[in-house]
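Just one chain is shown here, as structure tokens, and it is the form predicted alone.
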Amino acid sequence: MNDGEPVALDEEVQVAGVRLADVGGMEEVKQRLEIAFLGPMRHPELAKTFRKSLSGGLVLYGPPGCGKTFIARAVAGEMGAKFYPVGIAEVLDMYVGNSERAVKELFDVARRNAPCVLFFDELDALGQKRSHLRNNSWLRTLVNTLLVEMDSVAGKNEGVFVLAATNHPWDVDTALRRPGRFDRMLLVLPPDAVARASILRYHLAGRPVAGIDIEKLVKATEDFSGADIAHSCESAAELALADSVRTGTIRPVTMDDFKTALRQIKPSTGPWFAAARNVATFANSDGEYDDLLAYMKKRRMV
């Protein structure tokens, strides 16, 4: 920004790169993103045939590291549109004072940059709940404005698909979540199997490595965020690299270094399940938590 204008930002529009086949696993994710978000807008004669609204936004939620913003930069790439991800701390950092036009801004980028993906990160602390900003009048004028934003994409269609993604729904304006704004939500949970395998095998491809045994990592990084199971291939590798420091001699990466860094790595997702647990059990009366839920019986977690 210069002298309080806002400044051009269509550099920071980028070519998505990269589609759901290349999100390793999450098969219920991508079947479900089908359904709610991807369907409908591919074949949208068969959605008004069947009167499904194609305007709205998508909320990923669920525990930090899992791969929300890996998966709505796929879904830009299924869509053939450009991603436009936009951090809070651009929002609050470059536009303070200047709420209203920053935020028009944003969209006029992805209007102009249309087929676009116009990605909002941390949406609990850039749309949190009005109620609790009574003292600080600049954010509740960026939650309207963010509001009417939203109204005017669900109104012009105009190429504008918004994504968000956030650790906390609960703490998102209930308006917010209203019909035309971010009215579908799907949870991301800690990766499957099937993607901490595939996780395992990015992480590990160009390193040196013996007797690996993917099977024996994947059961034990159960309930890993995608960003823990990095962690422990970054904290084996360091473990052999100074070994071979040490010796003058490259030694690859073993069993015994995971064996090492996963004694010391617990996954970072159980102190988002506890603060979960009680939206999910006493505060779901329309539902909209059921598959959080569901998932957490399932592990016996309520």
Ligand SMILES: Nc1ncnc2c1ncn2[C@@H]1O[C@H](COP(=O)(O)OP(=O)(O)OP(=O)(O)O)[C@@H](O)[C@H]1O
Contents of the next structure:
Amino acid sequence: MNDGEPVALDEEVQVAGVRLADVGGMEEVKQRLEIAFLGPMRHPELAKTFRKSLSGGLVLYGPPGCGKTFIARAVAGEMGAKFYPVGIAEVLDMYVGNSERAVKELFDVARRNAPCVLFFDELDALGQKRSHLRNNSWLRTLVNTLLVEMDSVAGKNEGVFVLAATNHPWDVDTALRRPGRFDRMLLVLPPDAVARASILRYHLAGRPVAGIDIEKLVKATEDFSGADIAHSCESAAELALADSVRTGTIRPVTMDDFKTALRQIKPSTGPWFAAARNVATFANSDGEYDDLLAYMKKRRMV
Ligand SMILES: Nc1ncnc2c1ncn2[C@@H]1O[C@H](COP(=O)(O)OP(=O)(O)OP(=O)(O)O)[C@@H](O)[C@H]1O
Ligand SMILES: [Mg+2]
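Now show me the form predicted in complex with the named molecule; what you just gave was the form predicted alone.
Shown next: the complete complex, the earlier chain at its head.
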């Protein structure tokens, strides 16, 4: 519990360091970001003409490890803004009872560092569906403070932009999902072929390799998350390293190492889609999960 210490720190604000061009593939996500967020933010006068509200935040959702945080950071980079990631669960854990001040301080830090993307990770941690938090008055206060702060930065050219991410959008507090709030959701799916190639290249760069066939690896890693792919590269590198240690000479990472590594690694996105299936089929009356449903149909998951 916090007493007197500042709860939000300027030191946690980061230089974005990446742009959308660094996100491999995922053209659909980039296009939607451009239409729903970046375009209007870059041209507030046009947005006004078309009565497009600049208030509210965009929620990135999807299976774990598939690039939500990476994309949020790239959006900040694209806007020439700093990146301020905040784990909601962390804030909740530390500042129970002092949550109003905590939220205000987060926005103050973002304002001081404007232009700045304030990125709320694990937005579902504010979910009222979690039974132990239901009817919890301090949680309601926190949600309300968050909404007030969001309204206050929206459209005022304060240079604070709010993005959020969650793996469980169905657990996000309904009060947060109303129009003008976190009312737009963007599905971030497992990396497509182009994205997988770029993730593989990124993780192999700087490691000694020989005879790596990226196209083959791209095919072998369908449904893998970005994190799964990173893990595969780690494992393959470990095998080559073990050999090198044994013989005392550098033996580069080969396709055989990947074959061995991939035999033991299953895509971690499976359980997420299993859980998402019910929501997409039975709780999609207002169409908010249409994208998810379309993908799952295409992949014959439903
Ligand atoms: N399209 C992409 N191009 C390049 N790298 C990517 C891409 N998608 C994901 N990655 C990489 O995959 C890894 C996982 O991404 P990230 O941490 O952003 O996922 P996440 O969806 O935020 O996961 P979590 O749900 O665990 O928070 C990161 O190392 C990221 O750089
Ligand atoms: Mg993340």
